[in-house]
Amino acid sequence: MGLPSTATLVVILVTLPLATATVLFASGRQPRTLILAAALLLACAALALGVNVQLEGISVHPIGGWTAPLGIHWQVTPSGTVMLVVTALVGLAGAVYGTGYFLHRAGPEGRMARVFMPLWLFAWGGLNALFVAADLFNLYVALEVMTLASVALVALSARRLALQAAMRYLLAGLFGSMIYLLGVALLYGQYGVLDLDALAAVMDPQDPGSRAGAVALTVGLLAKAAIFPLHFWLPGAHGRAEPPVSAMLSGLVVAAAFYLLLRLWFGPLAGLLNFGVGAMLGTLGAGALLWGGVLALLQRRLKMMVAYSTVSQFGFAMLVFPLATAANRDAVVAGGTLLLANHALAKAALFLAAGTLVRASASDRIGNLVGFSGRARWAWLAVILASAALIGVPPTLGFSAKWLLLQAAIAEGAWVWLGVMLGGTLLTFAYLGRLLERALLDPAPEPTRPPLLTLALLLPALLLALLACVLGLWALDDDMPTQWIPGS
């Protein structure tokens, strides 16, 4: 018996999750068994899919039969399938760990804790449907069901510094959302078009209203996506968030939107990148990089240090759009789509890792936090893990990204470029180091009661780990994809 269609898997990864939350907020519960086999099915799908895309390659499908430009259809390409499998192994290792860690909340929290997993699953259904849409209105209406089932997610742990977070973040995403929007009216009013394919063959580069419609675009994507200087409502949304939220926000929420970032200026907006975008996005980039890890750095608080590095890890990926070039494009936009697949990894097995030493040190302080012992040293061990991965030693999938952008930059020449990776990749090192030596050389001392640390808050975070360091040897094979334009 072979796999499912393709067809048929998107299907399944598309609408499983949303019409799973749709039962769980109509039966007020959270059975157990339904998430996790949701989730697990889901992951298998994404799996699955995989495996097709692997065999068969780039593929379109039609939905209800009709095509563009009348009809929308979904296109599954390899770079898609990468985030669509890293999605489920988050929202499968978020799943179980949210089970475990909102098991026995009580009072307004634990009330809260009951619209946990149909929120994320929302957010995990949106996430599926932006890495197939295949026009600039659907890829609007997945980011928005991704947005907002974000916001609510940030507002669940009902404090006041999070509720504040979570309305900084709305307003940010409404921002993002409308200047979006105006580009996508722009273009449609230029051109009558909205497939991205029919849009890259009408494309014209000196027209004002394509540029116009470009800029908006990108604007609306990098607020979105929390791309410095753009990055000001992200350290507070993600860093005082509950653990599991954080994870899926800065592991996935942010990288779809910068993947989204790659999807149209690798597309429809590439003959723009003549005209100097490539090294205005490339310092947007550096700048994110420096101000991100020296925040980072300074930080007191371990969930607000982790929010930091996200704004400095996604530096390295900004760095995608000056070092491409048309010899070495499809190895760059690859480097550019592994660096987000690590990130997922790393950082949501960073933040599940965090959320378990926070609870287990009864302190969020990094110099308050227990040390390598008992069952906490499960959780030190996948902090060690995913900051190897965030580094880039090898051979881990950080390595693979980082490994394929330098190639890149010393091919070209591009120096500049090659010494902001550098020196992005020694301020990852300290901040993360730092941690390290403050908790593992000179740890608080154990409560003297200290809370049970179930399997379901180590397991998930350590098999993260575990995969952003062991993918890194499958994304050097040479049988790895190589067509990896993001909807090419």
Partner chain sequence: MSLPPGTLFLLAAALLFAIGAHGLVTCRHLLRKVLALNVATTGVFLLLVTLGRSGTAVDPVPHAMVLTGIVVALSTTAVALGLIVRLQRQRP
Contents of the next structure:
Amino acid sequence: MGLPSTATLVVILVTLPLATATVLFASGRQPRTLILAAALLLACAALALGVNVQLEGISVHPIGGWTAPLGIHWQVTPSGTVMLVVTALVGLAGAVYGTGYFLHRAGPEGRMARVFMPLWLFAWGGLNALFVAADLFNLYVALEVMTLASVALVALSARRLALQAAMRYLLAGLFGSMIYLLGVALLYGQYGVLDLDALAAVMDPQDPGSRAGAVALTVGLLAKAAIFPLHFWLPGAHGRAEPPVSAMLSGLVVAAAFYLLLRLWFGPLAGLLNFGVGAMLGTLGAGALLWGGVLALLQRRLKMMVAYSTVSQFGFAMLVFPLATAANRDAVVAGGTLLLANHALAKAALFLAAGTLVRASASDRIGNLVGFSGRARWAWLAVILASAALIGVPPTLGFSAKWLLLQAAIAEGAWVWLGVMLGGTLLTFAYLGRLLERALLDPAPEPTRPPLLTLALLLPALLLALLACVLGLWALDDDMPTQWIPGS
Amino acid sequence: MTAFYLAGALFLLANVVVALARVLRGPTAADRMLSGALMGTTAVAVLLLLYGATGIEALIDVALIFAILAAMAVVTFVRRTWPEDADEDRPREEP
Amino acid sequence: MHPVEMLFDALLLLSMVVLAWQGVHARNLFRAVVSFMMFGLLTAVAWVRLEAPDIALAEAALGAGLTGALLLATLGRLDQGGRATRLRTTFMRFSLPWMALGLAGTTLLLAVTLALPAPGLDEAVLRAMPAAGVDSPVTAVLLNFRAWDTLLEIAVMLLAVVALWSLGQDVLASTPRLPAPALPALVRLLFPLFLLSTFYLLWRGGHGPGGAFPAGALLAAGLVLALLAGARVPERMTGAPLRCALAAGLLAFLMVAVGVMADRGVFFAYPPQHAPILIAMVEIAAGLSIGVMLTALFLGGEPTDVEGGPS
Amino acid sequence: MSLPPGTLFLLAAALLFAIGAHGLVTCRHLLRKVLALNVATTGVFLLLVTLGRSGTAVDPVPHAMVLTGIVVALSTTAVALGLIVRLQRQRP
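Pass me the form predicted in complex with its partner chain as well; I've looked at the form predicted alone already.
Next comes the full complex, this chain leading.
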């Protein structure tokens, strides 16, 4: 194969976003060709990495030539690679959308145009660093890069509510990091290692440090992943931010925290995941599913509805914990990862399309949105496809993910969780159906002065939604990796 | 000898606690700031005594930084915060 | 342990806890800020007691020094009585249940931490030291064994500057509250001292506690003092040169990290014979850049115009 | 005295963490919340370093982690303070 080696690809994926962001900041200009070239290169690198992982499986890359436990490792796992690829797709789509959404503006909003791309790339770099990290403390620093960039992105929209949401988000995010760091300290005090695999090798579920550390790590990440009841910061932050920002936050940043929960609970902490822990995490998930779903049903503003839908969908993802057993571990992890990937693509498409529709309608209220006409038709098409993926209509990626989890639930005879899953899907259907029904069957009058909807505002959402639908076919393939996350 | 240095450090630390009372009681902002500066100076002395007790040379550097940066807080206070709070110990806002 | 040491620690930690409580709950906001600054000061002494002079240096420079100045400057920028600085909290009004929870948590945390064996990585570090390229173990961990953490941390710092600038506010209100005629003279006297100690700490970093972060903090303190005394940033420096200085640390770090791949093809694997010089280069670039970044964090906005009081 | 080494420091770390977490939840003023967060973070740092010391020799890895943590905390604090000022200047 002519593909670069996995190690080279990882270096490109983690350094290029940071370097480009720094250069953009230092030059103070936003050359569109440079931005798009960097984004395209990152996307290609992520896809090539995906091919490599399919061939090689899990691989480990020491940084600086130092071996664990002293040095830091990068670890390329199928689960992390799926997230890297999805990040690259959403990142590229957001960069294209951003050039159409921000760069045409002048005047006071020129500020947004100036800083959007550097912050976007910093967030992208933080996400990439997180998905290849295999070290507790390195993960902490990567989480901080991601959080700080996200907060700044939310605050980009200088409206009062957005700033308040950014403040709330910053405090919640820092609280989460602090608790996470406490967990790192406790585990380090118990075992004296930071490397995830080394930790998995020595982990003893009976030690007090491992239990307390696991609780702290989990609480910190639950706050960052906005899992009920620590979700209070999310709807404001995601609903009030600018559309491409919401797409990255809802699709990727929250998913990154959740990915880390998967990585830890099915990696080093796997010995602690017993029935009680699983039931507790699952109950939190069920609460989030219900609470987010009902509030999404009640929202009148489009973007707030989509934001509450995120709370609900991550509640669904929490159900992987009660469903996991030693036998079906890998299938459940695969289901969880695909659920994250599906949500990232579909939710990003939904937010981008929502931004286009809001701009076309000059209103955020669901009742005032433009109908299925003119160029807005393409945005609506993206909404329909993304909704199908979120609900889990076959053959979307959402269907494959939910199918894996359903199989696990049936095999375990976990009828309660099965019921919760079906109820959650119905709720998703209800609130998305309400959106589609209002807009498609009862269209508002045409805007008198139709705004210019360029391809950059229409195409990214449509392509992301299409990918969420089409990738389901790949996920049903038999070539799927067997081990998604290295276990103990 | 070590015990002597330690006892000295302990005595100075007790002085810091006295200065702390002034920080807490005020009544004016300048009182608090000045007793804060006093605490900084005492901390320099404490660090030097601890150096005497332990022999870790880096403590001299820490003391150096304390001594140099003491100016910064006071200057910032004078240029940016004062005399906003120069008056009585009124509650600026309810907690 | 010597009983006097025990007493010293007890008094120190007790004062810290009292100051921490005051720093959060003092009735008057200014009192809270000063208490917090003093808390930082005593924390630095606590690091000394824990045989962590590197952290003590950083805490003295960053935690106690710059954070305090930042908080005081922020206090000066907030209007009094503005209600906008509060978040609406509905279910958190009641302090007592939370306090009970806090006490229970404290006890639990203490019980857990006392039982931890704390094996540590000190032996692994000792074994790797001959190949590290520096003599100080902490510097070796920061710039060699775990250099990727440090790179990301500098990215966090630059990101904080970008984030602050993206908020689009002016450089902090530039009208000083009081005239201070002696200040410029004082600063003129002190500024060379700041520069000297910056380079002293950079040089120390190779073989003892010191290094880029305390050095950068000292540089920043010097620059901030000069600005407070009324020095002006020359207009030709505010645009691209300033941005480049801010970005230089991260870019240099990235270039070294990728550049050394020419040797063994491994990210961040310094070639052994060049490790000392490469680490020193990274440290100097990072230290100077950190100084500028910290100054920018203190200013809190993009200096489009001139800054400082009446000159 | 028969206290194990570091007991006092561990106690202080736990107390600081609790004070900070409690303050973060109960305080309403944003500046206080930021201060509380910093107090709690200091508690975590203290815990890390104390645990690094109770082995046979001084372990430099927690020292490096705390140094990194201090810089990260300062950066995030600066952003939080900037946001607070911005929030107050914003007229509704």
